[in-house]
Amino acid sequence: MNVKYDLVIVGAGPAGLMAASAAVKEGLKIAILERKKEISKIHRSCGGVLNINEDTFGEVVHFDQGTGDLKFVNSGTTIRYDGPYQDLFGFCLYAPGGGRIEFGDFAELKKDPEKNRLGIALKKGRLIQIMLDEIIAAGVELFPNTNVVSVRKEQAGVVMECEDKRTFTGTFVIAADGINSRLARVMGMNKEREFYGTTRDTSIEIKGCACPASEGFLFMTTKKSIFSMIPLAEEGYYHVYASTFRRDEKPVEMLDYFLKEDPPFSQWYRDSEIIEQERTACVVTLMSPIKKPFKDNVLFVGDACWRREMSNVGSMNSGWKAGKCIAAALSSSNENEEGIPEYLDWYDKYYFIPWGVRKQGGRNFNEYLTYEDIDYLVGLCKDKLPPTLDIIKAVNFIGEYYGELMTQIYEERPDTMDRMMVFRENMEPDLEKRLKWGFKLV
């Protein structure tokens, strides 16, 4: 089997859809390769929240309650929402004694949420079987259980051998196979890729939970680590995760603990009921960004070609900003990268200048500060941050908001601020040591 499509998609979640949602409506004939049997079931650790009302990459998402549109402002694309959801309005960031940081005041923001939202929480299941139902209506061909192996341009196009030998060519093709793409793996794309080590990830759903921010993203500092937690789409439920970047240590013994025994979190969890078949997991190799996106016809969009999770809002539009241009390329007969010049300068714009260039280091501060430390310094916060679901951003209201207070703490906790410099002054280091934990994908 070898049939010749004028696009070919890697990739059937948010960014794959996207794409085959917007080329479809231009008439192209599509086909989508996808290495999942049951491609709306999610396997991996994924919240399933969609930015909303604040600007991602470029695009804003309105979430029209009453009918569950979800409306997107720059693109001009709705998408059909019929499942249950939680609303977000922030982030609020935890201490080990208990204290927060807030980006905004819940209690206000809940008394408007169709304005005040900042994400919603969705079934993403349930999302990516809509977009599968109405792209396959629509004319597009679906393999799922397809894994491809390889990719290589001949004249007739891009060819892909697939594990069951297979092949499918595409005049172009879009890579949306997520974060540890296989396709920029065997293309080449990862060798000029900075590597920042390699996160294991476990999650746990559960049932109930006493914690006094529920509608936001929370992140808590334990003795043991920094755990997290989100709403999921149905009322009164949470995913809870433990990342590390450690061999050493094992992220379903520290979820263990963060739930059973640490004061003052296990408090909250103490009712709890634990969704044992909802335990999900993932192993994350974080690189910087794709500079260029693109090689031999082929289109990377998405997780596939970012440091990490771009976000659903920012793998969508990605998606749908691809789809759109390919169309247009082949519409004009440039079937090569002299076809695509808008999506590179919009990816630039909107993607690489403005988050792509941004280095990272070891962030290891719960090494350096103690508990106390960490305890004093989240207590100088007496303010509401601005809300946000934006996790750069909340970094920088973090750092411009705690830049007025290093005069205060040196004079208060003079050791403190030892502590916090020579953080600093070790983050490369720190990133060393993650670096030797990891491994690349090349």
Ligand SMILES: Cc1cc2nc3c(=O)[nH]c(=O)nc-3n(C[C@H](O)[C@H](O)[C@H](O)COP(=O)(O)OP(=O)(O)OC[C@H]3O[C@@H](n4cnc5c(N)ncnc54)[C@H](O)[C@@H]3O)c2cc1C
Second form
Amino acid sequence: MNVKYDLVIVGAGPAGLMAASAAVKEGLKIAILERKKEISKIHRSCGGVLNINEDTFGEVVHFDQGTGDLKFVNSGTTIRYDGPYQDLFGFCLYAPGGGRIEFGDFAELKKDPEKNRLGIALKKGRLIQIMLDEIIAAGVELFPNTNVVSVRKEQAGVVMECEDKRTFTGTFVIAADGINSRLARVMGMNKEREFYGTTRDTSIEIKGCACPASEGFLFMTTKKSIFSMIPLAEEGYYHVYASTFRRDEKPVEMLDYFLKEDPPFSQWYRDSEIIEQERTACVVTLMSPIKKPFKDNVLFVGDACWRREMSNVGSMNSGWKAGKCIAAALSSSNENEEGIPEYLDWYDKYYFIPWGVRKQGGRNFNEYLTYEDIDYLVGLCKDKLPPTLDIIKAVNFIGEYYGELMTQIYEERPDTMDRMMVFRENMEPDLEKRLKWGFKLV
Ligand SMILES: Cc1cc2nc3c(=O)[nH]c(=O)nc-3n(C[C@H](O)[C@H](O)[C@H](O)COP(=O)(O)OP(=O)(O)OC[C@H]3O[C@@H](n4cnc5c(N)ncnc54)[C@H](O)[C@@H]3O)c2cc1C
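So that was the form predicted on its own. Now I'd like the form predicted together with the ligand, please.
To see the whole picture, the full complex is given below, headed by that same chain.
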């Protein structure tokens, strides 16, 4: 029997679960369809960091370390997290010679973590399980091992067909199926999106690392690539990442090189233990975001409509808003686009207008600058930059800081300056290369 739901949510990641949590509190009949069998098992690379105390797409989350409460200030909801966590205080960029630019004085900030933390690295699987338990207890029907392959609008509602031929019908659907969204593709939403390339990422967990300042989101520049590392929820454990746009590079081999051979950084990992069973990977399609994330009563949230990964907090925030707006549409019997203007206006204000029209970056400056250039440039930064875990803010802080140093760089290192100019001028050719290496999802 094909049961009709008020709302069918596709995808039980942070965005879909938050949408379910918001909508079930308003009394909606909800099904959530998820292709994974074991929903709280994380296969896809994610650092598991939640941004705290810093605005993320119009939402701020506070963490009460006494109770474990994650308070979403603007949506007004709270999740009680009971797993391990570690504090993060900002970004940190390491040059090949070991010099670094810190966004915030970690040693000082960690004296008052409640006030100064900008993120917590938590067990994402545990967070997902807590959210799942809550929505199931509230009456949401969960269908794991359910891969949605097509969607169509009929008189009776929006019908989703699954790989095993089961169908589900909802008055509204929330597409929360992540960055390479099948729903976006089959509904033709990608046709008008600009394509910026495809990355392939891999990550491992390690135990033990001799990094001098590890309480941040770290980027390490090497001759081969830029690698990153984030502390995990348990003390002394870390995620290390490799990522590439190129087809001729293999992220697993790149990571192996970084950990075992790279001249300065492999020293950090001499006594590290790789936790083999915790390897994760992912493919990320970079596109311009969907301009209007609604079609035929399907509302897109989280990474499914975004330009790249929106972040856990960003996705949860959009899921929450979507769940609330659909409940409002149903209670006012506006079962169409007229019912959800609040979501569309809010998406425009916090997501599309500030970030949506930006071209995607992701260029490797180490393809242009030498080791010595990077060491020299990093060495020029004598101050701690303002603490942040917001990548756009971090780029702006660097731009402002180095903007003041341009004359000095030109006088001291004209060759470095020339290479910096070539880097700046090659934006378009670099994009062309990325497009050739990538796979557009249409
Ligand atoms: C390398 C890497 C590191 C990251 N680290 C961080 C970090 O530390 N902090 C942070 O905030 N963000 C991080 N992110 C981003 C973060 O993981 C995402 O923004 C977030 O998970 C998006 O949530 P979502 O619910 O929109 O999508 P997802 O988490 O991708 O969830 C989508 C769900 O939909 C399911 N699904 C997909 N297709 C179907 C289908 N056809 N039928 C049924 N179900 C389907 C999937 O199985 C999945 O469970 C990282 C991303 C990457 C790539």
